[in-house]
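Have a look below at one chain only, the form predicted on its own, in structure tokens format.
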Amino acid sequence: MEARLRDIREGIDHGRFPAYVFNDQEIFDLEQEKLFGQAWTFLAHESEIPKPGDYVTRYIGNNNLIVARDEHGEIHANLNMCRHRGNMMCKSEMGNASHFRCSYHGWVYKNSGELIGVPYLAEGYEGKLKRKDWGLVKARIDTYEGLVFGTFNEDASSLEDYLGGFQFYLDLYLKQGPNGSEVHGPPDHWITETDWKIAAENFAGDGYHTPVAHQFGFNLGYFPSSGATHSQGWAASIPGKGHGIGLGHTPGFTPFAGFPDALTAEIKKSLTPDQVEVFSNTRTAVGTVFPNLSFLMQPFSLIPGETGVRFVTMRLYHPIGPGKCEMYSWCLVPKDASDEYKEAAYQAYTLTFAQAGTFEQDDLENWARLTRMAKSSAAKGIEFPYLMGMETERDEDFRGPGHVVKPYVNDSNFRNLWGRWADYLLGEA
């Protein structure tokens, strides 16, 4: 396997990537151990669990966790498994509870993970079981602007180091005013016959597919761009970290169009001057935090030809097998925006990138067919070209961090993502 991975790593540097990795059981198993077992993984947005006792259940790789806010407001992430015989502690995906009681033998834990109740403790264990030694297994967590990440790797570098400057771009989605962003309702949640890596790559800045896969949006006037100018903009990536974002630009487009004027003023106050300049020129921002968390912001109009409203979708691709993943998709809104704006943004999100959204259906059909075709025997030795922008120099006038190139339609972000993926599987991240 190491020789295969070395070939893949070398191929990435030369703009090639093999088709078989999207359906390979051995690759999937390695991802569980060496990627999701080591990297920081997104768990939840803090606004999903605003009150003491609120919890959601999420995953790090194939590990199910309870992400809960305790009675003091502190957030904990614990393996959703009783320490007694391994039963699942919490069977609901979200709720509010001060304690969790195992349905098998009745061990009881605080929502912080501390073991506080053991039936027949004195009679059965004769004083040999110390409750403090048998709490739920804790994951290490850290946060950035409301995003809660977790890892079981005690030796992982800090989340700040892991993000490596990508915070500059994340702020567009997360600093939408003085109190930031919040989720608008629970996530849409479904299973798709799509490999998680295909979705992560697409949202790392694939503007190339938009005029084809989503052509109806241009033709009907719902999308504030045209095929003629759609390639304009920037592809930004953080070298060696895997994170990438595409920033689409439409000439003459009003800065921050799609936000109400008062909200735009508040957003500008929350950003640095460099961020304001970069984001003023941005129509569409579509990015991936390596490995499997993505965002998209764009204006969308229900009335052809008009600017419409800006919305943000945040999505997570949880791998559940080779060529198969569980999708979570949220709508993020500015916390301080009016209810009217939030509802309009949620409507735009629902019509486009929610589970049954038109753009989402376009993508899912292509991704599922890609996954299926890459599984065929003839595809086993086939590689895909990632040759766009191999020699492109950084745009030195761009005021954001990372490797930033023009045009927006570019493969540089994807080579960076695949390089990081291969480094993790080789144990060299």
Contents of the next structure:
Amino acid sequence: MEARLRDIREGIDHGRFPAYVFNDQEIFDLEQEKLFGQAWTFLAHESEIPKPGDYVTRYIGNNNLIVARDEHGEIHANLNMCRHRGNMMCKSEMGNASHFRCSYHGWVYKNSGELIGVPYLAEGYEGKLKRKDWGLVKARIDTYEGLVFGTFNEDASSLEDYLGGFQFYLDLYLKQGPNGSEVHGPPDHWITETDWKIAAENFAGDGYHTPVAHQFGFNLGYFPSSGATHSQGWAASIPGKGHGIGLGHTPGFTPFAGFPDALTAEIKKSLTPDQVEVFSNTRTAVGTVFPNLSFLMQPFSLIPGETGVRFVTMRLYHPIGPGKCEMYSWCLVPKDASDEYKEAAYQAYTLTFAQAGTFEQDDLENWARLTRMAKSSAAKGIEFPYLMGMETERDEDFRGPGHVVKPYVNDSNFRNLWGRWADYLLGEA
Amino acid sequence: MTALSTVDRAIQEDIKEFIAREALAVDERRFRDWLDFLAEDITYDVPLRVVREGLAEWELSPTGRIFQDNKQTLEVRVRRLETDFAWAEQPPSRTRHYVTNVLIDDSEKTGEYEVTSYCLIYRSRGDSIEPNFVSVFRKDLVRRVGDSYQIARRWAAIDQAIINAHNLSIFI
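Could the form predicted in complex with the partner chain be given as well, to go with the form predicted on its own?
Once more the chain from above appears, this time first in line as the rest of the complex follows.
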């Protein structure tokens, strides 16, 4: 396996990547251990659990966790598994609770994970069991602008180091005014026969698929760009970190189009001058935080020809098997925006990228078929070309960090993404 | 709600037939015809279902929606299906809407009826031997228009919290 991974790693640098890894049990198992067991994984947005006692249940790899805000306002992520016999503690996706009580033998934990109640403690355990030794298994957590990440890896570097400068680009989605962003309602989530890597790659800036996969958008005339100009813009990635973003531009685009003017003023104040310079003419911003958290911002008109409204979707591709993942999809809205704008942005999101969304539908159809083909025996020996922009030099005039190249249609982000993926699998990340 | 409806039996029969013909239009992919079953001011909502404890205030999200459409956006969805590029429906899904337990009651407004129904949507795609099943509870507002009816509101709650379909490129 290691020799094979070395070949894959080398191939990536030469613009080649094997097809079979998009649906393979051995790769999946290795990812669980070497990647999701080591890297930082997105858990929740802080606005999902605003009050003491609020919780959601989420995953790190195949581990289910309770992500809860304790009575002092501090966030904890604990394995959702009773330390006594391993029963799942919390069976609800979200809620508010000060304590969790196991329904098997009745052990009770605070929402911080501390064990406080053991039935028949004195009579049964004869003083052998100390409650402080048997709290829920804790994950490390760290946050950035409302995003809560977790890991079981004690040796992982800080989240700040892990993001490695990608914060510059994330701010476009997260610093939408002085109070940032919030989720609009709970996430959609659904199971799909799609390998998580396909979705992660697509959102790392696949501007190439849009004019074909989403051709209907151009055809109906309610997409604020045309196929002819679609390739314009930048692909930015953070070398050695795996993160990448595509910034699609349209000539003559109104700066920050789709935001109400008052909101645009607030956003400009929240961003740095460099960020304003980079983002003001961005039509589409589609990025992936390595490994499996993505964002998309896009102005969109509900009715062809009408003024668009800008929406942000955040999504997590939770791997549940080879070639299979659970899609989580949120709509983020600027916290300080009017309710009217939040509603409009959410409606644009549901029509385009929620599970019944017109763009989402077509992506999933393609991705599910790709996943199916990757499983075929012939796919074992097939590689895909990741050759776009191999020779492209960094755009030195661009005012954002990382390796930034033109045009928007480029494989540079994907080579970086899969290079990082291979490094993790080789234990060299 | 009383045990039996006070709505005239003949009207009830008409509404049941109307609802069945509406399902037929969708299942036969006559989407333009289907739009004619819907009022200009229709609201078409499918809330997100969240797995919650028994005492939670809600299971159906007050803000989260899978569908949140009006006549115009439904028409956009239909226009999309009429292009050659609606890949999610190429080849098209084969659907069957099994509508049962139809109950018809008077609404607050004369000529408008509260119609609840159970609807099991069977959806088959391509060569897959595994169909999608979407079981929903629908609360429609059905309005008398001339000699016929129109749906002025469709609200449908999907029973499954995590839907076993990779997308919902169909109508509920």
